[in-house]
Amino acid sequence: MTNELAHPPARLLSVGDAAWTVEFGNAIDPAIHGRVLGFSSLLDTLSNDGRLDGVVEWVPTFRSVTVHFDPLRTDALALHDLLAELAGKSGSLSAAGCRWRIPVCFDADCAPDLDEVAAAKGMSREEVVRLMTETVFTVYMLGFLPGFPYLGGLPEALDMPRLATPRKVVPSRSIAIAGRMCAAYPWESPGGWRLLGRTPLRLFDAANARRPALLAPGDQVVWQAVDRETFDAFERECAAGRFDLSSLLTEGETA
């Protein structure tokens, strides 16, 4: 973590009578997100030390952290002052989580928009896959659906608008892009992002009380291309609960 005095002060916004939003900027930017991670890390430390009495939880986003509290246990104005102080000295983190190498099948039935994206960008399918698999993505936040990660770092060469008409059904575990963002759908749902692949991994497991969502803000992700045979084998292992997720972590990491 680094402290940078040049950071502009955070802005605190009241969210009803039981939450404060601590806003570090107004753009999707790695430096702003670094402050979000640094602030969240400091809250983790203080909470583990029992120094955030009455704070229920906090929710990081691209550019802010919303801190929920019990107004019967915590004075809102005193918490405001504490959060403002912490935001001023929390510093920044470039990455706070795990680094994953996640298998993805880019075959046509798993990637219905890949050909269209390639054509729009004057590339071959192979060039699009190369850009996707050579990029180190960063998880900025979870939202939309339980375990749905918004990942930054998509190369500018793959910048594409959302579909003009969203799909009524996006298959679960689809890897998708929109604008300069990448995402992965944990569940089958409607969606307007462009689908470039599919992972065999379960992205959200409610039975895993310690870490139900596979990915967390601050994690880094590298997509690893696999053929259909490998995809099917991994999918069967995951369905049976036998797949070792730790095998996807960079050496020395723990989830």
Second form
Amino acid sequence: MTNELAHPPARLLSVGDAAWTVEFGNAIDPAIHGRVLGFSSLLDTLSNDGRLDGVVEWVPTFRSVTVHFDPLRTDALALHDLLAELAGKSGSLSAAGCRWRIPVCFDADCAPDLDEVAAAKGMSREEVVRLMTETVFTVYMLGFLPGFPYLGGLPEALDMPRLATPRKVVPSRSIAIAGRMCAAYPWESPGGWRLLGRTPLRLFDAANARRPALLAPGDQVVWQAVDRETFDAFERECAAGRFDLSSLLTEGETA
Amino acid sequence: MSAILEIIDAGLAVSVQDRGRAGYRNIGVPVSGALDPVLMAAANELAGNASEAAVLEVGLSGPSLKALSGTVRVGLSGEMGAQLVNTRGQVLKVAPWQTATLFPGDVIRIGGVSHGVGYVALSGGVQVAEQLGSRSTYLRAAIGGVQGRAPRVGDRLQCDAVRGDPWLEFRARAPWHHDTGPIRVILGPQEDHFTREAVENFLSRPYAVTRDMDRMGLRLDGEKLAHNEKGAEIVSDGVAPGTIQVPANGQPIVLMADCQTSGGYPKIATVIRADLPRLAHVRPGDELRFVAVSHAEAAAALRDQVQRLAAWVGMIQSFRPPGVIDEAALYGANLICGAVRGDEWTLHGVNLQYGAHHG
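Now that we've seen the form predicted on its own, could you pull up the form predicted in complex with its partner chain?
Whole complex next, starting from this chain.
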């Protein structure tokens, strides 16, 4: 935790009569995200102590935390004042989740935009793959789709705008980039990000009640290139429910 | 005791819903749940259930259900009626806002919903498996519902058998009416991304409902809402059902129950809880007007709705329908008495009248 006085005050924004957004900034920035993680952690503690009556859940994003509450059980303005006070008290946390090594196949059929990105950046395919696999990405938030992680840390050398015309169908498990962000699609969906690879892993499993989403805000991810044979073998193991996710955790880290 | 119903016609835009899936928005899971939780509660109250038991939400036309085992009470809310075909081949008309009880072999054919959504409650609630704390269907990720999807012909739904007198039906004294007038909103969280004129337009001009509407959102069409120099994109932050986002084209999109958990468009306002159920009933071409209210007004509106619903529930009355073997009625002298609502139950096309309250 850092000194609270070093932080500019958070802004509280109405999201109707059943949620407040506590906004710490308006950029994708590790310092702002640190405050998001710090505030979320404080809410966790208070909630575990039963001190957030009527608060249903909260959603950390890149730069804010949206606190959803039951307006029949909680006075909105009293909660506003409490959240403003807590935002002033909470400090920063650095990303301190799990550190994952996640297999990715970069073969052409899994990576339809890899050649175009390489050409646009004056690189070889191998250089793009090297940059992707050498980077330690941080999970900033989950949103858009169940288990969809927004990862920060993409090297500036790979900064590309979204596709002018989004794809109607992005295959599930695609690894994609846009701007300075990276993401992984747990579900088939429309999408405008550029597809650089595919993972064999299920990124979301509703049957896993303890941890339905593989990744959580604050986690770190390193993509590990695998060949087609390994990709297929992993995919079969995942489909059969035999895959041990803990084998993906980097040594010394715990789930 | 449990009962089993078989789907013999799946209907259109039918899904299992309950109060929704709270607690997983932080991992991107939409809350889902009934588009109109007030009508969901109404159907459940008619069927004798807890107000948040899982129901079938009907978006276009209702399913047909056959009781395989056990006796099932079916409660209907919304402008949606049904036909009950019993094992003796009798066809009974079931009016909206009442119950019909199915004995093994009976079939209920639920009709279309004249606008918006209707709800079908089964005694004890639809007992599909809970996933992540809710039975609500979220199709995109195949969560909840009947194995992650809508009911299909041949599916069997489990519920509870009727407790108490199966010859008794229940009906509302009057249909539920939502509030009328402009849709109430609280401005924000990004009304500061719009020109002052855009905020004024939003609160004074009509916005027409387009055909582009589903459980995720409702696109509107009207006077363009111009963004100011802060622009038409933001770094994504949280949204909720009712949030009105405005992309660069200036046309508002109201997010509904299946909406994503965060978004990158500026959000001019959010519809208050008390008025969000009204948006489940709009049709393409309807014109909406919005009015900004305070948190205190929103809270008062929601409390008022809760009280109004409690009063409505308090006026649910029981009655003994004709067309079924009713031993109690056979032995009690008077088959036709009291106030008459001639349009509810029809036996072979002939209206039958019945007493307002034999209970």
